[in-house]
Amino acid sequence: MTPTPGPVGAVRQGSLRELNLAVVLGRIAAADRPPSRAVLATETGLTRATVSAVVEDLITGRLVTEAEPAPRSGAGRPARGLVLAGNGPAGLGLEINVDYLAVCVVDLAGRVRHHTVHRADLRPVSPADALSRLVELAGQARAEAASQGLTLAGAALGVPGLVDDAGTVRLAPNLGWRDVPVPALLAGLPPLTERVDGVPPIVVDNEANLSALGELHAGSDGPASFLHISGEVGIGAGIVLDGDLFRGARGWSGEIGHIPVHSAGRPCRCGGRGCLEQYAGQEAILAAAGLDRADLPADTAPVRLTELAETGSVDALRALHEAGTALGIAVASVVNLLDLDTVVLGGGYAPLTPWLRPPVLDEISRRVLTAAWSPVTVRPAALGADAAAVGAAGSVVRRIIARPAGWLARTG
């Protein structure tokens, strides 16, 4: 049976409205100062009437609000600028790592409105139990968001391992996870967010990728290409090239922690030997500093190492120098391959940058072919240890900005 043709004009009209909504909201989100309706009309090429209608839809849907008018010296009423609303949809960022759970709420303007870290050694815990604990924390975040007038419109979860397109964690060696169907396990638990067209209820990704995305969007002055390294118990990297995250053919790029730095070195949980994690991972640094029995959680270990380094502890300084040397060997290989000029040290590495950077730069100068005339910058991450959870929440927010019609369909 031949299907009856639908209302083509209406479909086109609807598509045009969705496009206009995305264009106008995108301009407001990217503006350095709140643009007026007239400025938006000029920048987008849309008529003033169309811009006014779109803006009213965005205001009604709690996506945009009017800023306070700037003082005006001349006659007439000053134009009202437009900014992203602080009481509408928000993103929920989640992270499962070896010894902590993190939950973060970010509003449409990128402001962190809630953040909590729960310390727990998750290696002896089953994936289902770990996710159940995370959902409990997410429920608390949802209630806190609601008390601030926010609605969670989607969630993203970062895990320290290989994640396929379906959200299955194929391998997270430091957690002991293999072929864990995270979305299916979450489906049997209380919902994390509201349902919004065009925004997946949960996206599962590698935590280093989400950290790199968080760093990319943390400010407008950063480089368009860089290597972001997350230093925890494991070590992961997010590769950003020309403003886009490079995922590789199967989405599994960035496993810098398993680059061998000693060919016949220490055995690794991945099954290999001499991996970078065994020399520059958090547990390796603590052991070298004589703190392997101190039972320091992930968020306090870098603080303790910083304190010891600042007071001149010989063991701590030696441990950080050895870790920086191993890290520099791996980084030099990546820089030689991808021609990157910026390396960002994130996670637990961020506060340790003053001690890690010199040996990393020494290895880069020794091993990178172009180092003599093309220097590499090594700096701490802007978001530090919070990058994965903040980056996860921010990825949800950016999907809403890219497709606001889905949110408006829910609220309209």
Given for the second form:
Protein chains: 2
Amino acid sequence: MTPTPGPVGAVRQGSLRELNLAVVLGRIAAADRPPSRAVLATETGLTRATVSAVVEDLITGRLVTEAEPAPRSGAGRPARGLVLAGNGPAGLGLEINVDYLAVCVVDLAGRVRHHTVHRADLRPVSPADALSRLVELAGQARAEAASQGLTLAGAALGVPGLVDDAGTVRLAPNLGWRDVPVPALLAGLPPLTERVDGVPPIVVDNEANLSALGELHAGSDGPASFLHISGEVGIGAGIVLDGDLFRGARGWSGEIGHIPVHSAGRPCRCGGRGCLEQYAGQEAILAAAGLDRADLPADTAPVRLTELAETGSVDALRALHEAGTALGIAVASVVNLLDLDTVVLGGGYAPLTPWLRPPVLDEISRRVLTAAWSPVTVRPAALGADAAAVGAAGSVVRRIIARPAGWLARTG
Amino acid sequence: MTPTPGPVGAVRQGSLRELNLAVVLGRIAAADRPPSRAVLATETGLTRATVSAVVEDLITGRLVTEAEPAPRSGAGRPARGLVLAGNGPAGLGLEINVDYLAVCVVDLAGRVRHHTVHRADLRPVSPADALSRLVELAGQARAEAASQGLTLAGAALGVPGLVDDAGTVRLAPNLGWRDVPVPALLAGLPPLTERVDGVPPIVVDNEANLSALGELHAGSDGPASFLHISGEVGIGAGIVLDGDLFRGARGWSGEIGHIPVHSAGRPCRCGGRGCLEQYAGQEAILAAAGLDRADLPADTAPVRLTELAETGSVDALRALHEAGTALGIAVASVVNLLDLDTVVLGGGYAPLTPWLRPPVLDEISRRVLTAAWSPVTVRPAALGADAAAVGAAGSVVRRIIARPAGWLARTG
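Return one more block: the form predicted in complex with a further copy of the same chain, after the form predicted on its own shown previously.
Time for the whole complex; same chain goes first.
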């Protein structure tokens, strides 16, 4: 239960109102079923009058709405439940990956209201041009959101690389980016969203981290600790421990793609040797299946791989088995180290789970010391290729819920 | 600052006293310099009278003592600082490893007051006999503690394997133990310590976890997040994140010894292949240096290895370089995954740090994606081979500090 606010005398009036808005909105967001004003008063320890005033502000500000239509008349009106509004602020989620751009809009309640995945090889494209294309897609998303009554209140962008606190992409080896100051480049382009106090116009983060967050919030009954692996051209992981993303000392955790699976093996773009990416990255799998030389556009190759596996192509099945074995060796290291019992195959891996899972489980049972007592679950992600964008948009929404006063100040 | 206790009306008198004892003792334990009663009253929000009564109980119970002798007379007596007692309860720390037994006694302030390391190959010894030998050493420690005015209030035992919640060693591959019910076996032997309410007579834990805890509490100014590697016959790791040991879903994290460094390499006792232990475990290093066949007792071989390295023996230096390279490959995986910036070489690795560190750093700089921006520190542990026993004893002491009422109830 949310604790009651501290002593009134010690808090400025403005801060007290902000606190009450956040406490009440937080309860509505976390509730299993729409709470009435009376229930909110009991749960927060605020007076009925305060709760009513706060709820009125939240409704006027399009953050909350009443779940059922109020009956026109009659004795003992039923209490109306309150839910997060579907026509208020929304988060804009963006992703730039090696072979696609993704854009999505998520409303306060976490529903995906719009999404687009645009397939294109972005390696030959400059960072400025890639961002420019993304802003164009975002403009379409913004118009689409407006037509649904939603206002974009902030944006987050996932990239397949290492991002510093200022939003600069220090290194994205598979994109060929190094020291790209994303916020500065975006500043010269049309704005993506409204300006809302307390919500940064753009947050840049690692796509594997955002995908793991998306997966965490997509499955309400899932385990609170899991390893989420994003299998694209590069391979990244998000480590969720007790319901929180574990970021590491500098936010650069989860670089599972550079765990050596054959330490004297193939050279990697990172400078190392035998990295997982060289055996289980999307291009490695396609090459092993003979699809890199096939006469078909690069962006349809993953779909073709799945089709070939479904029809029992020996080359495709062998390629997937080899990739799954390499993946299993790396996953075994992670499980030995972190004692996680759930591994989620996300991004491009999700549709390949039927073929990747058996060799991954084989390596786990062979190499994990504790496998005999505690089985590890390997399952596909609930979200698809847009997990990072959905996770990014969700992070914006959670920021608004945590501090609604910033949004309300904007709308008056 | 410690929060003040909750409303008096809501807490039973007994519980309130327990809470006040714990709050005051916790402040004394955490203080940089000995606090006076007046300072404690300010910091805890308790009245001066309550603090004085609580301190009196703590002094009578041998948990706290006054730092300086009180002046006999004179105007404006100086306030006397309070410190943890050096003649009260103490923790008994135990370790059974492949080639030694260790026993130590740590007082409330964390000082090691007694320790013994008994070298012997324990693989041919049954679990019951190993425990019996340990209990004999513990009896000597208990007598030694008594002669220093200390009372053993609980014990913790580190073992190189997987331990379940009941204290059963499910698997210790290098000892050859499987499903050994340690508490039941100890129940048939003389008691190790006094019985204290709230302190389990014996806690069994993984030795690498306890070593990491020992290291965490040994260095007050060390980083709050680090990887501590215990290099013995087996290799275990303790992962400390933000000042807490990360245990994983079932408490079985840190099995770095079974990270594959050459995935198709040498078979390992665990059933896997190419595990780190096969290249950087103590026996692997000694064998590579030609010391396994040398005409000297097994327990002096590690010392001989250090001597040979110091005198520039080519075989010893090559063996250490190869072990360090394997260790570096595994450490690179951990750093890629967890983004830790400090690696502590503990146990048998500590004295070998001068030779292991260069190849470890080489592999990190070659394989860790972020190495260019953020250097990783590799340093020897502050504690030696008795780190697990010290960490074990410290865990007992911290339990008493967290709940002093149990100890006081015993002494009346």
